[in-house]
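Encoded as structure tokens, the following chain is the form predicted on its own, with no partner shown.
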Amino acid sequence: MKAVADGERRDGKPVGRRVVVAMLGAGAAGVVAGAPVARGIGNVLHSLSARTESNLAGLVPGGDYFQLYTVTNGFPPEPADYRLQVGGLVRRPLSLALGDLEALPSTALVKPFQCVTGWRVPAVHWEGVALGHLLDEAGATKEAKALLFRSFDGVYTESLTLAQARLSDVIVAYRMLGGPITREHGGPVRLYVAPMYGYKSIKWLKAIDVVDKVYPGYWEQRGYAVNAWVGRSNSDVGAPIS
């Protein structure tokens, strides 16, 4: 999952200031008025997505269930073919295969998922390995201080501090919703940062590369807030970075 920026599309071109600006009020609206109203406006913004060649619906809280990003058209390789990358400040590189991660201790969560364009989906199951273990077993370097990760779709990016990486609900995700995850929700392996907004939760994880400090993700090299917290203060766990 990833959050498309606020007035853009999908394919990168902007959507028109006011009516980003109209549809947001409409969510407000929604949130106030509860769910029906919050459904109807969904299937609305739906309607005027398919005219506009956007994804409006995302913009609003309340207004849809998942909704599926991305910016590129890359896809993972299939999972028989799949391999993690661990790297960079580490004394043991890592490369798992699929079975290799779900060989490993494994956590199951059930928690939200928090668009930062304001939807959310209550109550996701969750199953794949802690990053921390997975940085235990790399073994980080005393010269460590973050991690940058990288997609298979060659584009999109993320960061997290090591202190970040280390929150228990924090996890190299293989399935979800009661199954393997699905490519178009990332699968078959992605990141899920469960106190922070869904941009962090970056999709078809490639390569974990342990570095020396922090490299603002795609999202943040326009504008997002490096440090993503859902409803606490950027001066928690990890905050604030340089």
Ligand SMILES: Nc1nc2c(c(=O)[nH]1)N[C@H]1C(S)=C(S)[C@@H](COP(=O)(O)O)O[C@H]1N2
Contents of the next structure:
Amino acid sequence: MKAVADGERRDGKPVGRRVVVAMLGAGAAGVVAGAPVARGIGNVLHSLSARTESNLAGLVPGGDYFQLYTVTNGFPPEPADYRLQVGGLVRRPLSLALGDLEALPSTALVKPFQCVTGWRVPAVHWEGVALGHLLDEAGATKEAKALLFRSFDGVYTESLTLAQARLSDVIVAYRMLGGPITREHGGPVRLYVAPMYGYKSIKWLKAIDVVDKVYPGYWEQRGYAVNAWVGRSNSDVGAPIS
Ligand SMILES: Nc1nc2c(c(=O)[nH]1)N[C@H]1C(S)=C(S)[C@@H](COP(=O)(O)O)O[C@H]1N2
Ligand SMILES: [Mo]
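Give me the form predicted together with this ligand now, not the form predicted on its own.
Up next: the whole complex, starting with the chain shown before.
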């Protein structure tokens, strides 16, 4: 059996928000006989915190391992065909193959990953390119205020202000947990926003559009905070005092 500390689930099964709908439809978490209880409660509480932004989810007991979340059955490209588009309010639009990303200066981080439902993986190894570096390469114009991230799944989106995007622990990641990012975890390339809840870390990253204002992302349109700081006020839009 794998060690819990490596951050992988033991059964490898994806957990989607569709479970929430199914379970609420059935009446209560308790009726899902035989399902891992913490997983079910986690999903139900996720829907609660979407409305209340309370910290109820923090009460859910759980191991130090990832759950796999996706609102779709994403279809990422093969690593060989992968391209990341950086466009919008930039002087030099970019189209980067995986090899192009790997050739840029890399940032390695060992940091927690925390979903707003309460599960948290304490020390995850990440590697990728600082998002601020990509912004410098592309040359954001004066009008640029925020970023809109799009996924190859065609549904999920995310947002960051320009100041948030330039934090040194926000990376376009191509390695995670000691290897290339797996398909389930959003490979070949996903975002990792270390100071914010997991929903900011969009999987199967397809495009970064530099835009004139914040366009709230998938879960943000459904009630989650746009400024998703872990352990800080959601009303704080700026960069942290470091
Ligand atoms: N494309 C896409 N990215 C996504 C999601 C998703 O549903 N689709 N879920 C988010 C949420 S809520 C979390 S907690 C993390 C989970 O990452 P993991 O599946 O690698 O554990 O991915 C985030 N990125
Ligand atoms: Mo999440």
